[in-house]
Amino acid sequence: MSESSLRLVWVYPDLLSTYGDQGNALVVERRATQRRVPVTRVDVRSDQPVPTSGDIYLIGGGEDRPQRLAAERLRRDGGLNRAVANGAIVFSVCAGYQILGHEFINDLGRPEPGLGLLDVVSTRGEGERCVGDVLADIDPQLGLPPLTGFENHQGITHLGRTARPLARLRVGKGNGTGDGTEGAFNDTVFGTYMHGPVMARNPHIADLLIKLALDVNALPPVDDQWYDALRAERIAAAVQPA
């Protein structure tokens, strides 16, 4: 496959990059050039403007404080916005997520404008923190293995029409409204309150990002047996009697 390509941007890693999210870019620049895809990888602070030549583009999770700033230049710059325009790839976690939706609760308590790139608005709830291990089934149209990872969050999103679920909960508060969902996509963005990092216990995740930015519909086998033992290590932590 190495006359395809890949451009990897790591968005504002300064303000967004908690819970070692950063591990979803060298995952997925990993993945690449196991199958021999050329990787430039991009790593763009919130003082930088985003490109918008990017293939796919990764948001992590952050406080309150950095999610508001995040947002606010995020809009400002607008780069990743003509991106998604051109037909770029995001994944997001947790405060990453809520900021490519329509609104989220900013550290001030006042309602935060978001990217509007998922049909989604976050609310900020009264009950305890989601936190620990989940377990969910991910949407089949995606046709992914089980969704495994580590939320820590107090933040309640709600879907609207276009956004799809992104899994089904077995365990978990996923995103916090009761109804058994985790995170949220469309056609070429996703969201999560996955950690993990996410990619590291579900490489396949990192796969479809790669087989959506180079349009193709398989990639050739890579030895999975490393994520294999970290998922299965997980997974049956997340099912074991409290």
Contents of the next structure:
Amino acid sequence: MSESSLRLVWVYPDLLSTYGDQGNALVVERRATQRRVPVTRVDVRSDQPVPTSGDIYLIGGGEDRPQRLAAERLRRDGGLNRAVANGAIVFSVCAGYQILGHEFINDLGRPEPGLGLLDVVSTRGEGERCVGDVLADIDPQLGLPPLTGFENHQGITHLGRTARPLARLRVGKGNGTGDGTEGAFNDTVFGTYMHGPVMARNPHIADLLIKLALDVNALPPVDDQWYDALRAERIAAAVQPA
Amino acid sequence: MAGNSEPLSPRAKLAVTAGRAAAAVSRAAGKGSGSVIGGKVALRFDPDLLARLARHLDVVLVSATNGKTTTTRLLAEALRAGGPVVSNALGANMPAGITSALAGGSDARFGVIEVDEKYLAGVARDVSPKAIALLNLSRDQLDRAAETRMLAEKWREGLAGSEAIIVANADDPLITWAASSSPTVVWVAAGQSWKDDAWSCPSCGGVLQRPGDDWYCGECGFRRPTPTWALSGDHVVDPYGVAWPIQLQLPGRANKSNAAVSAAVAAAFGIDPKVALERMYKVQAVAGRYDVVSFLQRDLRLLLAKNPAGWLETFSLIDGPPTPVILSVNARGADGTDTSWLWDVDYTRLAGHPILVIGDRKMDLAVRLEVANLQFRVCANLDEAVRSAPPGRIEAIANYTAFQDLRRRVGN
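Right, the form predicted alone is done, so what does the form predicted together with its partner chain look like?
Below: every chain and molecule of the assembly, starting with the one above.
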């Protein structure tokens, strides 16, 4: 990973970009550029090989059938697993989060193998979809302010021993297990159910990924006034729904 | 003319009367036009009423993610050349609203009916339409809409073996997939600007190849059918290769596309394209959309854009810089409560315009515009936004309930 530039890889926008997932790529790009870090963004379609030389990989949310197709193609390609073995950072959302685990339930109702990059297993909930604003406290180890997001899913994700919960819920369903956890991470691989998109509401997560990629402890400050205003509004809405 | 040669049964008459009474009560209570409650009451009295009312009519159904209401208006105007038309022109597009609209048109020959995407297959079963116009399918209301492809699949199953003439947009792979189970399809090259919901083959899941205006699946061979009608710039080309000029008061490429499909449908009803298109010119504004209103000494053009495909089409029709643009977004029930679609809209298209931001979710928009590196100003309300623009034209783009708020404020 080079010191002065960032290779950002957006995995399979043709399949996994249903919930404004491009937003996470745009926020990472913008906040790196504001720090004068040049960004090369590579959007990889599902009929193209996943490059192994990226610094940050983003993988988004999608519907049930494209999720299965994405898992099949990522397993066959192997590029994302090789990139992680090389130390790359992966941030995944919703359907993408489930794909990073050992297994999820596909659109045909059958268990579908994931990539095994996170020690999680996902199933499908029986009840209503989890839809609404979420508020959670991020693992103190990451040193980030509270997580705000919008969840819109029916998944249930169980964490294994080597996956740490990304956050502890104050409001919302998160992993859907009823144990108060939301998302998971292990070293440089992250997963969450949060849309919004999550980086727009939590720009410090984008900054964390940039810092990890550049191997620096701090970044120059940028003007966060609109992010702060949005965060305050959505945190209030989560605590006291309209 | 068809007319009501076969009178309604006593039960159906009672149902219609009860529905009208309920609508009148609703209106008197100040709760809108009452068409939906009226239809609900009428259907309670006679569950088969919709089918009975439609039996006397030559019906065409119109469905799509975007352009349903406008196309319904254009088509109603065109078909009036052939006889009286009854239509749910106000966009009440679920079974109750449709029933209510049809109950109000006892002398009509044609029924031009806008149908919500989720109800298309059911309504098509009930009313045995002569034609069905299918315009486009794309992501909309992420928190509750079915998957876009699943919707296409439901249409495909519901329309299989339909006796209706399906008039379908061949440039939209999902529409093509939905329509191609029907025995009689008239394919119209009606264009598609938004492509991000159709990169996967609806048939086999392969990656679609989309060179130029063409599209095909390299894996299973599913491909764009050869159209017999085509939108070509400002003209619609009929099956004989004759190019008819489209002249509309409504702006934008999307409305030319709507007009092209309407001309093809009208032809199926025996209306000449020239006559159909001339009549479409009469349509000025549709439920406030595209209306230009005078407000605080400025001329506000009211534009509705509910989803990424709609915003994309809207950006292509607004006046260039330095015309100010007001953006208003809500996320109430009717809008869908998930705002992440804002990130699918390419706001960099607004570079150079003064941008004024209002609406319940102005902070979401502010972050979106900040990340797009655009200059903008967040305003407390419409009045403040309008006052901060110089006299002259302002383009006001809003999603569903935000649009209703705009209309209410400007007295439209």
